[in-house]
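Heads up, the chain below is alone and in the form predicted alone; it's given as structure tokens.
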Amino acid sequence: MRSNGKKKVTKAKPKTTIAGAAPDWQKTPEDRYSLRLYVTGATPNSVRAIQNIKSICAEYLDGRYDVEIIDVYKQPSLAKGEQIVATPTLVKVLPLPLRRLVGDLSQRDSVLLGLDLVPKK
């Protein structure tokens, strides 16, 4: 403390980051995604999609997305209450707007497109 009684105020410096992402500090809620992944059991197309996910997540999301899987055989309930009627399906909960993607997401280009992802060049 100084003699006046006041504290001192110091500000944090950045934290070093991968070249690219953008430091803790400068990300807003905005950045995080939160997706759902309904599926059926362990069919081939709910296996591929849940793969083709996380490949797309990891690539492009960095660390910024939550992905919950929802087995509709497990947990009947959450699929009716967001009105699932085909499997698989992704749910982007977050950032807005909420969308819903339908198939095994082997489609990259449109399953960028449809969580407002740009590819890669």
Contents of the next structure:
Amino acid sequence: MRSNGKKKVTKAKPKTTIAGAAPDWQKTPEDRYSLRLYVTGATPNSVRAIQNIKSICAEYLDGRYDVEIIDVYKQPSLAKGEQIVATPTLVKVLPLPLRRLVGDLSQRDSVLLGLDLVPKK
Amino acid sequence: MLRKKRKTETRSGNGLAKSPTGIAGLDEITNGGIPRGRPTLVCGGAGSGKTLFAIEFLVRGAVEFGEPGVFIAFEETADELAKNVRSLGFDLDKLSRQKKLAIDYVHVERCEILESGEYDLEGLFIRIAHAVKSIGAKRIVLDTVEALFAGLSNDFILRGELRRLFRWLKDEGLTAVITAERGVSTLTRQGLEEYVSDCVILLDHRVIDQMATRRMRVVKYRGTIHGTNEYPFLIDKQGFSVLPVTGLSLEHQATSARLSSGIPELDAMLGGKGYFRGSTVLITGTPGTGKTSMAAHFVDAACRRGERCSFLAFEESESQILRNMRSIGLDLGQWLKKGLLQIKASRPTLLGLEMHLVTVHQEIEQFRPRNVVIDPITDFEAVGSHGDAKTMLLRIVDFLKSRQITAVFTSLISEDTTPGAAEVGISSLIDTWLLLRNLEQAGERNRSLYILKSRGMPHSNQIREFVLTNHGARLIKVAIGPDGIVTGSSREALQAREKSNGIANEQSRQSRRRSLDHKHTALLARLKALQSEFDAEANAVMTDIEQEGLREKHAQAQRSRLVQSRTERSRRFTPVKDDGK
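How about the form predicted together with its partner chain, since we already have the form predicted alone?
Time for the whole complex; same chain goes first.
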């Protein structure tokens, strides 16, 4: 897993996949998570959000996920299509239902709730 | 310099730049528009017309002033907006295609959003910036930004971000309209007036006496003068319009052209020429004194001159007016057919005062009459309070004057009110004021008329009796009897008496003349007799004198003959000397 995701994000390439290592998606395709994280450049909130989602995914999803990080500065028209108002916003595209989480994702419990993940005891 | 578009920037005296909104009337009240490059807060309750105000600001900006605009909608989607304003003739889709307008619908739904940790509204800012950049917008609307508070729970962040947003709008030089829901005791529910403090406009829609009226007030406007009153406004087919159209100034031109009142005797009383063109005439009278008839005469005279005339009736229907006026010999139907006259009859309570104003405006815009009759204005008080009715009349008068339209209003007063007192509210607006009263005398009631005032012309101070005949109205000089003025049959009796006295006097004069003639004839006869007597005498005397002369001649001749014969005889007989001596 690459740890300097934020650097990638701010570079020209808008979509940066930081998908987990060996994906075994044939096993449970319905449980595979497709997430999009909309950030605004390298603001503290954005950086924190990226770090947080990465750590949550690594801890709970164990490779069953794709996270797309989108910099709305670079692609402002996407913000309109996705109805982005607050940033950072994490959109859970799959599995349904679609859900939005705003904030730097620092409150882990509420993030897990939003992603329908059961917190570890 | 020729300009296709209207001026996009106005400046008041102190140099504060303003952006005209293009909304009828508002630019007059604000002395040029809303502050340029600054945010303006438009607040009001539900259904007060905030969104429409905002859209009209953008559409007029784009169409009339060539300033593209961005609409950030928090409550309605672009499609809904376009549908809502299509009835007003605003084609948002077309403007969007022409890159004159960009609509961005911002959807914020609390149940879809989960908050976790710190965030900001940078996403929204980017969207706004993107929309502004895409069409080079000069104007922007945020409708209604408070929806954010419903969607996001962190007030602390929201307020900070809004402050940043408004700062950013100012930095970008965008003329912004921010709409907000009105709070219970504050201007806006979320206290946005704290952030947007350059100009605040309050819209209001309230119901008084079951009549809904819309009002607008400029609560504050930094650095410039503005109208501070509550102004009624309306939303009609043409969109938003604030009244009066002729705002705060009193600049109408006055002509000295005159036109007939339709009654020659009245024209004579008004300096011989009638009313001024573009003046406001009020006919006040107690019930049944012939106010409508007088107004109808004016209409008839106007149409006869070939001028268009609008008759706004609030008591009688069109056919009723036609029938009643036919009874005094006025055929108004012919003018209707020729299209010179338009009668608009409606109950005053049908609409609120503002809508009445609009009806008047529309009627005048469409028909373009040179003369307007409102019969009667008194009924407006049934709709609004006295003060409201007065302000409305003031606006009508202003509007009519600005267009040089001559207006005749009738107004009903009760028998016991002193003239002037009842109408004190509007008397100052009136140029020529006629008063019709009933005079009760000798068991009958007669109409009388006098001129209470008539600005700028000599006018009669006499009371005239006002008589409605089969051939129209007439004004008759009242007779002054031994007990003061007399009218009606008393006047006729007096006139008859005077006439009979006159006849008697004439007769005596004639007989005196005749006797003088007789005397003259007699005198002449006597003169003749004396002359002939004298002639006879003279004749006799002359004959006498003649005969005397003849006789004297004859005697003389005789004497000389005698002398001759004596001397011849003495010579023949004695040629002797005389010696005896």
